[in-house]
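Here we start with a single chain on its own, the form predicted on its own, put down as structure tokens.
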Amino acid sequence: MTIHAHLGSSVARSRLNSRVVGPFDTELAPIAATDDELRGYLVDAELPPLLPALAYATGDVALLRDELRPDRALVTMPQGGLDQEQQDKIRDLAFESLVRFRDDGSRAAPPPSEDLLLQLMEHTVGGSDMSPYLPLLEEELSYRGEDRRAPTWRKDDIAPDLDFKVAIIGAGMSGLLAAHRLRQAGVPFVILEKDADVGGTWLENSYPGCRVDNPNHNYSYAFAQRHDWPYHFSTQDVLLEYFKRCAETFGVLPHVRFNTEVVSASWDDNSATWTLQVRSNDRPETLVVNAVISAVGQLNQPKYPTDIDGFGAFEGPTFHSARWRHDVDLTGRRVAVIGTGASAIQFIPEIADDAGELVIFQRTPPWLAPTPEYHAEVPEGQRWLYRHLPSYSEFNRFAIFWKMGDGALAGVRVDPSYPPRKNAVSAANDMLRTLLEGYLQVQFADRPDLLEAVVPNYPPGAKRMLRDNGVWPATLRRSNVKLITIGIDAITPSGIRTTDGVHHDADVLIYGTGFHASSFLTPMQVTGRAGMDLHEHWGGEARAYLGITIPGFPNFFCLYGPNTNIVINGSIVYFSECGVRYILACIGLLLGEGGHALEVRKDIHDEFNERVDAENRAMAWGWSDVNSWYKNASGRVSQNWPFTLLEYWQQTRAPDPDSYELS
């Protein structure tokens, strides 16, 4: 029987078995507040889903009226662009919908139809024509209480007499989401976890000021939501809490073993299985599996300027963001840091206030976008919202995946008929520059230095953005910080000499350089069919199909693989879950035909990455040749995905038969 057959049958009760049990409580409350309590909290309100969240709890699709309908040219500005009259007719219209709803016992209406919730998606984001969204919107917001993404099957109803087991490498947010569908599936698995604890990149990232840049409601499992983040941009102590919670509830904590580290697998085409060779505290251990799941991501391996002349020479204390070392004091001191990326812009102003003097590097400055409730608490009223206005969550949600995902989109792409420009890649492109060259110009007014060399001379998406609430132009601003953009000759044992030859005396050398972005799986050693090596038959063109999977390593599946990383603000969540459902479907599809080995065909694979090429290409980061994590050392874009996040969805929910090969 194959697993299409058969799952026919079991759909139903699968759905049944998925209901939503969260690690964190999301059960909405009655609604008791007072008239005056109510417009108190409405104040706080994220506008653009209040409307739709509305009319989504009470039926009343009145609410949805057209003047109060953001605009979508202008729904990435805060409140979607909405004018203060528009925002206090959408208060006023909340205030009277909320005393009805309360009024009536909070008694919600039922689920709508698709063609209402499609109504109440296209005015939660100004859009129209939203209809390939719709599935995806019903998924999240699992209106019924179903968790729409956990497996469909179960290994003992597919495949009860065959032995299988799968080894998921890393314990962080993608190695638990992957352990925790296996366990649904009845799968058994185990995890290998190189650190002492679960969290991968929150655990380890520790330095001072360290925090997600994605909203908490996007940077989240969709299935596990919380209605009490403390701030809208979660801090690495509050993300580690979560996780570990997650962990613990998901039940994959006894399968983990900690302190251990993947040396090399090997496939074995006879038995069909994987081989690993594991360091485990220390000491060598071989396992079998049948298939392996890579869940290292790809933000793991810190980046060392080891081609700056003299690096290593240096005598004081040094070290890199990602290893930080907390027990080195700074206060007083002369340091000296490298870089002004993403970590170095969270960490250099806390560290600012304690250090005697402070010099930054900088070789290529960050386009800032800003935020001003980056480091901001989550407001009672808001916080109030989601935990009484059923839906008010989930379409905060969509509103934030669209602004940040695929409504910014549009921004940084290529118009080949724009004029070339060394600084933009199309109009939108051009106005994007303007504002964000207008907010440093604000920043910077008195400082005009400071403002050519802060401002960027590449287009907006090119790099990273990075946010900024103004801590980041303070801290430049301060009389104890200097920013230095004369390339560095060389580190010496007391400091770091640039090449005009002036020496910089440093009694602390911090790195914040990145990471080694496009070294896949490194140091890791994989060998497929034949005796295949992962590293060589890359030759430092790491590709896989959809980011998971290669010709040549069959059962082998990545998640955070080439291609996958979002530029936009996307969430990587959403990427590895849509990842982890597809793979769960190539294992159920791999067991439900009674098979041992699944491959992908060459010719599928090199088709999807011939389009990811020439779609890259065809964005800033593609375009322009801004040095950047996004590329590799030959300059080909391995880490990004070019496509709308809708895409990614569509191509994940399910693997096409016909584009494997099955043994």
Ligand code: N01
The other form holds:
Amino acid sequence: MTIHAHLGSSVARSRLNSRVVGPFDTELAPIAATDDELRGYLVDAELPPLLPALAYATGDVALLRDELRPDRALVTMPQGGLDQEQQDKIRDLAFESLVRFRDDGSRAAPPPSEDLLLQLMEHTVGGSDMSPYLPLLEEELSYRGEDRRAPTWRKDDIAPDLDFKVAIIGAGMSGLLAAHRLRQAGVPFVILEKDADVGGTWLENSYPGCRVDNPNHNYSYAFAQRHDWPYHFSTQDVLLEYFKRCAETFGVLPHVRFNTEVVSASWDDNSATWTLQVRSNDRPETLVVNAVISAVGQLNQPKYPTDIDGFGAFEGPTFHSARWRHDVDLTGRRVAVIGTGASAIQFIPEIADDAGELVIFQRTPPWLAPTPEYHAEVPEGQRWLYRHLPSYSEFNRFAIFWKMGDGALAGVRVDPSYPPRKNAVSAANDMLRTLLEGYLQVQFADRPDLLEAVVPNYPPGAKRMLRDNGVWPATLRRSNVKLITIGIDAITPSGIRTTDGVHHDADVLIYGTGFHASSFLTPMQVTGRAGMDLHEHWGGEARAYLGITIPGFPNFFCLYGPNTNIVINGSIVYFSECGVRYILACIGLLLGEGGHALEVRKDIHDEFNERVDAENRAMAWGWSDVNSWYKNASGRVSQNWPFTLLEYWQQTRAPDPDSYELS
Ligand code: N01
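Hand over the structure of the form predicted in complex with the named molecule; the form predicted on its own is what we had up.
Up next: the whole complex, starting with the chain shown before.
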């Protein structure tokens, strides 16, 4: 059956070519491939989104066969858990459909009805009852080539005579996005960036092997998609280029003041302004603005293990993963590394070849998520599909969004009726643990000594799960690598002594010890109403409403603020897009009402935080007592968003004016 057959082909044609909305060329090309070439491309296809994309492109809903639907319970597995027979059938059907599509001139059908779109989405992830996701996904996927999160107002229209300027702190992924939106709304702004370039975390983390652990189709702005990502999980240099290109295309670079660090920000009630003390190229300066957007990130203050006895005593070169010393040649040297978190397990395999000896000090082993394609290039067939099959890229993005976000949440939620145990919080979580443990057993089948050291004794999801394609196990098995699980007693001038009295000599010491993630907005000093110091007010318990606004701190907005981090690998870019839209809407509300100061009500903020705390306690990362950067010193989960991604989107679409005091 062909849907939309009544609509003319000129509409369809314009849809095929209407997709150039971002800095990257995502224009679709007509299919000229031969039958053999098509079959070859389909070998590389990610299959769950394939038939829905074809049904979308051609209007042929008969492609959505029930027996070829992924099983919802298996959707996080490779190829959505589809078995070989299903995969072969999908490729055959897709081939026939692609041939027809090609022979028909690559003319895409008009956009489907909402009902059909829902059906396509549910088929992609084997889901049902997903109608609440429909508006989010229509927007997130920019189905009709639009940027649906752009502000719908301009300052010239709503407050032409008001002087209003915003300072954005940080030119990383979030700050650049905020600048782009303010520019679209015609609101004057300046970006204050402590570094000499844009990119934030992707500028500062240049350690060998640094790459994103969320697929790039998801880890990228919805409105600045690329069809030609070189890798599924891009390396740091690729991401830095991506954000630089975005900054150039957005036209925000002339508004960035580099080498300019904000030292303090103070609110003045009388003038309804923030006064910023900055250090610009080492010179102090004062700036006055009407609103501040903090886009400083959570993971940029390196945490050195100062609690270890003898910290600072080591006499050889020593540095943190986020401050990599590229001038230190590791060739043939004895290298000691403290930490086995996300950063360490990326750089250790890269330096193991060069180092003479490599001693790794592991306090807590990470769970490894088997990811065979982790270092692989995006295969040619998949790139071809992005380029030629309308909406394939978007359906694939949606599949990733689901399986690494809301679709995986149930597996890390505590089941109160489940008998308490140390390494699982529910039957589903236990099943996941068994799968992950099975992977380790295979990888270390002939090394029981290592197996014992690498199997975690906490539930999957209590700490960040790290990706592996076999490289980490292979590194640990090398003859020049030693994994030490005995606690560190002291750092000495010539190495590290463990609590069993053994001294491990080293020439170079590298800290893969993470960041001061709970110390939000440090080392800045922020002073709100009535001289209230933000860090004193928080007392180590950083909280904000939706991670964005704080009572007593009018016109001050945070991106990647408290409780906006995600554990099971949703994309933080998504959070920033939601947050920036909310902030722009707050500024629009303020300007539109002719107001000067907008402040969230304390009762709204407090009630929200109570819900967040309760829900975080019901998740593996809040329930488990394993140490992680998700918790602050008092044990409260100050980092993570415990609800669905959908809920963050719903709650940040626009501010409820009743939740705010406008003066
Ligand atoms: O830091 P971490 P990270 N003595 O805090 C150990 C993001 N990221 O830089 O687990 C001994 O995770 C500590 O031990 P333990 C990502 O969100 C993303 O690796 O606390 N050991 C742990 O092993 C990630 O989660 C990418 O017991 C000490 C390690 O050091 C976040 O950044 C890539 C110690 C610290 O691990 C942080 O990752 C890299 C001590 N005193 C990072 N102190 C992407 O791919 C700490 N440790 C996007």
